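Form predicted on its own, single chain, as structure tokens, below.
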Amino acid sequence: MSENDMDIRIVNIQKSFGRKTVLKDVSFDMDLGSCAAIVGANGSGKSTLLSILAGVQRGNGSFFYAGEDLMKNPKKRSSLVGYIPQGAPLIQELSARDNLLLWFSPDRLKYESEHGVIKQFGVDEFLKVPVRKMSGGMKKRLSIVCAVANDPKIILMDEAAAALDLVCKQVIRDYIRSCKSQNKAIILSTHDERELALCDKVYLLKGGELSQFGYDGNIDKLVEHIK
């Protein structure tokens, strides 16, 4: 299969901590226009992938879109790829607002807020409220939205819903749908049986290998398969 036979490949990533090795050649492909899950147990490496294709951390493979590896193409995937690690990298002291000015310019801010994904996520209704007095929630759909300011193609989602109240985790739903239906891709770490139901394909990580899961649904046998 060459490089363009799908819209995104991700070849033969591998990772090692000293003598550990985490990742081990780790594969797949997905189009546009539809959502992969990566599912694991804790410290199976599901973090350290989504940071690798990211670029936050170093690992060796490449991240082809379009034919082309975004792994050597630094400037290329940031303008490409949005990445929603598990904690909310934001400054404490700023407000919402001031947060997102550092993202967004004040006229796409005020669109956003009124018809765009700033009011879809809701932030439109905490602007002035400080990080550092937000709930989990707040904090967390405030993150989603500074990382997909450019409009990512790609967004990589490590568990965006994990310890989120049912509201919060109904906004990431539908926020994954919308981008498919944008015709964009989303790769994401999850246990959530829901998004799951969102995924076009399921990979389980085990021992540093990827493998494809035939996911129907079953959480039991998905578990099963886990441990």
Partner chain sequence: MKRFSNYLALQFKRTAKTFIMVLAVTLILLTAAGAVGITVAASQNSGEFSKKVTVGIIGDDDDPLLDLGFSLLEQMESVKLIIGFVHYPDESSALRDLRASKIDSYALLPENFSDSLISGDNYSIHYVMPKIGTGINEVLTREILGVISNYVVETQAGVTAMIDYAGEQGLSSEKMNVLNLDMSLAYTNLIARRDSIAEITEIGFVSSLSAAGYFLSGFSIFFLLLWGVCSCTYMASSNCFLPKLLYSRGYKSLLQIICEYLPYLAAAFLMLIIVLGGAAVISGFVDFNIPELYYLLPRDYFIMAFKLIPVLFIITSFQFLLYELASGIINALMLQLIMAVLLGYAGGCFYPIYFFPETVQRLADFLPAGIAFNYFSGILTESLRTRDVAFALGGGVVFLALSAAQRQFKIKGREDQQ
Second form
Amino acid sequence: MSENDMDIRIVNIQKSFGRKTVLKDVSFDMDLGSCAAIVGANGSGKSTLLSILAGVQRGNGSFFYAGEDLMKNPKKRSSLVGYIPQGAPLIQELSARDNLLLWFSPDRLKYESEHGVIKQFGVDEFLKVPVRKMSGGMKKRLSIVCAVANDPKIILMDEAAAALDLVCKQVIRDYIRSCKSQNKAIILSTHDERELALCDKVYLLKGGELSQFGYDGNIDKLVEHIK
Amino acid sequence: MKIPVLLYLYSKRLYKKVSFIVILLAMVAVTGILSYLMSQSAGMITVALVDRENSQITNEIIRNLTEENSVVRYVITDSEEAESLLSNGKCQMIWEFAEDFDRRFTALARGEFSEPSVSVIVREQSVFVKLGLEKLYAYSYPIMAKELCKYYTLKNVGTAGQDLEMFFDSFVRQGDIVQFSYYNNSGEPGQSGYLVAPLRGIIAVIVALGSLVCVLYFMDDGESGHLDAVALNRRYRINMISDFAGTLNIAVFASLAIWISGLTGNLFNEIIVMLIYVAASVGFSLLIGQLAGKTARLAAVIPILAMLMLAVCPIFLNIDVKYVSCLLPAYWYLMSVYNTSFLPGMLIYCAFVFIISYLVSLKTRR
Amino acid sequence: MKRFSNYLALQFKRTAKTFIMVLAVTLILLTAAGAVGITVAASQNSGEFSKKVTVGIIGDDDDPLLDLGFSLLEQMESVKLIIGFVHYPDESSALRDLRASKIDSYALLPENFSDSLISGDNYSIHYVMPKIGTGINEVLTREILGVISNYVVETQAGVTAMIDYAGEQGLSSEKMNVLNLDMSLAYTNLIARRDSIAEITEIGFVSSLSAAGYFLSGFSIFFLLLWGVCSCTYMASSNCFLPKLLYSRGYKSLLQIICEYLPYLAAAFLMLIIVLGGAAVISGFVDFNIPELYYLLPRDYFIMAFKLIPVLFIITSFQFLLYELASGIINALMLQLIMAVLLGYAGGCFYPIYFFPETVQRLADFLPAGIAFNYFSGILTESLRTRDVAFALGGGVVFLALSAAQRQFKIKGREDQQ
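Switch over from the form predicted on its own to the form predicted in complex with its partner chain, please.
Now the full complex is given, and it begins with the chain already shown.
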């Protein structure tokens, strides 16, 4: 079986906080080389869903890749999945280079700075700058690079482009395109119209239930459904 | 925005953090538990009593000592156990009543030469050891005084019958000649709980430190750019209101902790003094915040101030460094809460710190 | 293992970057504490917990019997250490000085007080004091006044009983007056010789602390508790993004905690070496006047730093847990301060633990400050028990395990709960 035939299947993800059910049997599937967007109102459970898939939070259900349930194999999941949380998962007192050393070996750091993802996000330009002196956009770019250091097959992006400048947003969109071309799967939660345009499938999360939404570029219609 | 709205919003912001409420409730709970435990029977020194004579006189002295509610605690034991208690610090003194205590004691009372009747073993001399010894002398004295009375009367009057003892006992029953009262506190003056009383001081220090932390929080907001929309000339006012909101909320829990500890006196007085204290703490914190300038520096100053307040304010120690302690808000609170004549001084202090902090803010604004 | 070493190395680097600032703060704190300590020592007439209580006396200055009484009192060593007397002509001037805190209390002797003593009528002394926070002075004063009162009452009882009895036996009033005076002198003599009852032996310090050693231990433990506050700017975390990302990549909570804690412990150890190194240098010029340190050579201070690692372990792991429990700088600082002060008090850092009720003494054995105190005093007196070591190490492990559990809870918690 070739890699292109493999499915990513998310089956019956459930999550409750006390009596409140946040996710009710959320299921969907996608192919490698595609991008799926999860949209919904604030607090609808998008971040919870992504963090369950990333293994950060516990939840019921299955997350199949190549027929194997990654929920039951955390080691494999950590090597296959890259998770970009909303905030900046960085050590404030250290420089960008130090933060990258947590995820890259020195040799790979050098290579990626010249040819790879570090250069792609422009992080090589501020390797020596301490995190606390960075702008929001610099922190975000660095965070993304840290999160995808393991060259994951599946990338989970939680509102990665929120509150960033236009240049930064463009860099992220370019990255999504390049991932798709490299046959990687991207699941992202977003409120950004142009990011949605890059997605092959758009799912609407409302009242804990996920449904596919036929997004045709009409943002007003999407907003109506989110309400 | 109006002041009440800002106060409400800043309070709400603090309460949004569950851990803020949990920490303050923990303060109340820990203080309550400590005050309950500290109000149990305690003493400043423990004495191991070894009675090798076991006579009527020694029994009476030991009974008198142990029945009294004193800061000296007693453990009745044998020589071996007493030595072990002393060596491991469980007691600070051993009093061993000699085997022929009665003979030696009576001889001493009659003014004759005698060997010491009690062997005292201490690790080192201290005020409390001296106080303990004074209790030993004082509780031996009634028996000696009676013995001297009998002996003297027999020698000089020629007889010492039953009536003499009756006269002696009837006089002693008239009791204590010292009446205690507080000049600044209404109600019956009771035995002060010296272990519970410092809790009020500790709580007061926590309120002042809480106020400093609130200023630090505001400064952190400034450094994070959350106050960029606020004009520089309005920041002092906003800082004051936010600090007041935080300190007031901490003070509410602090008052609860004081009440739970059973330290609350006149309620009206307590509320007024606490409100002025909140204002004084806010003024003081604003001043320190202005002088520090940066969060890292202010955070560094806080433990120093904590240590200073605990040392020089009348909490554990009553040391004579008024010129330093009067610069700290906790001093004024602790003096005013018991002595309302300090209230005007506290108000002047309040005005002083606000004026100085405002002037410093004008300078730093430039 | 590579993950562990990677993250550990970065955390060490992070700590190193902030250590200079923390060390500077620590040294300032220590200097301030030293200044406070010297001030306290200089202002303590009694050398212990309270300054000498100044008592105003309002009574007849010309009364020879009162003069005799006061000179007798001033010879009593405990009175000499705790109370100093100042005479006032009237109550209003004494009250004025009391309000201005020039005196601590005053005693109002009623008119004809000495006559009342002779006649056996009990005229009460009115003792007036302010209510203040530190109850310790009041307690000591009450105890001493109780003792004085006891001497006066018992002496009066003896003299009055003899006079009444002699009267009953038909002795003349002239003879009774002579006996009254003679017997009063006999009682005065007895009070002056009261310490002949006891023979005092000082055995020194075998396996427990001297008062100065106790102060040193209490101060050191409280200093270490407060040291946690100095590190707040880099220890207090406001979000959980990095732990979450690390967790998603296989860095378990315990591993994260160990990697973050070890540099914190190392920084504390380095700080201790610097402080004790300073103490070793100073000890060459200044006598600390602490019996436990008399025979220490400069190198012993360095050895002591290693011996004190379990103390650092229990205190720093406790502080680490507090930082883990509180989110944000305001909560972290408040929690550190509240716990340092309240637990420092309950653990015997401010008053000797034997001042406290039995229950508190037993409880203190299980509190971080109390455990650290027992271990510290064991090192100073060279009488360390296995129990002290086990409690210090076990307590530290428990706090780290709790920190890991809290980290796990934070990672797995809802987004909006952070």
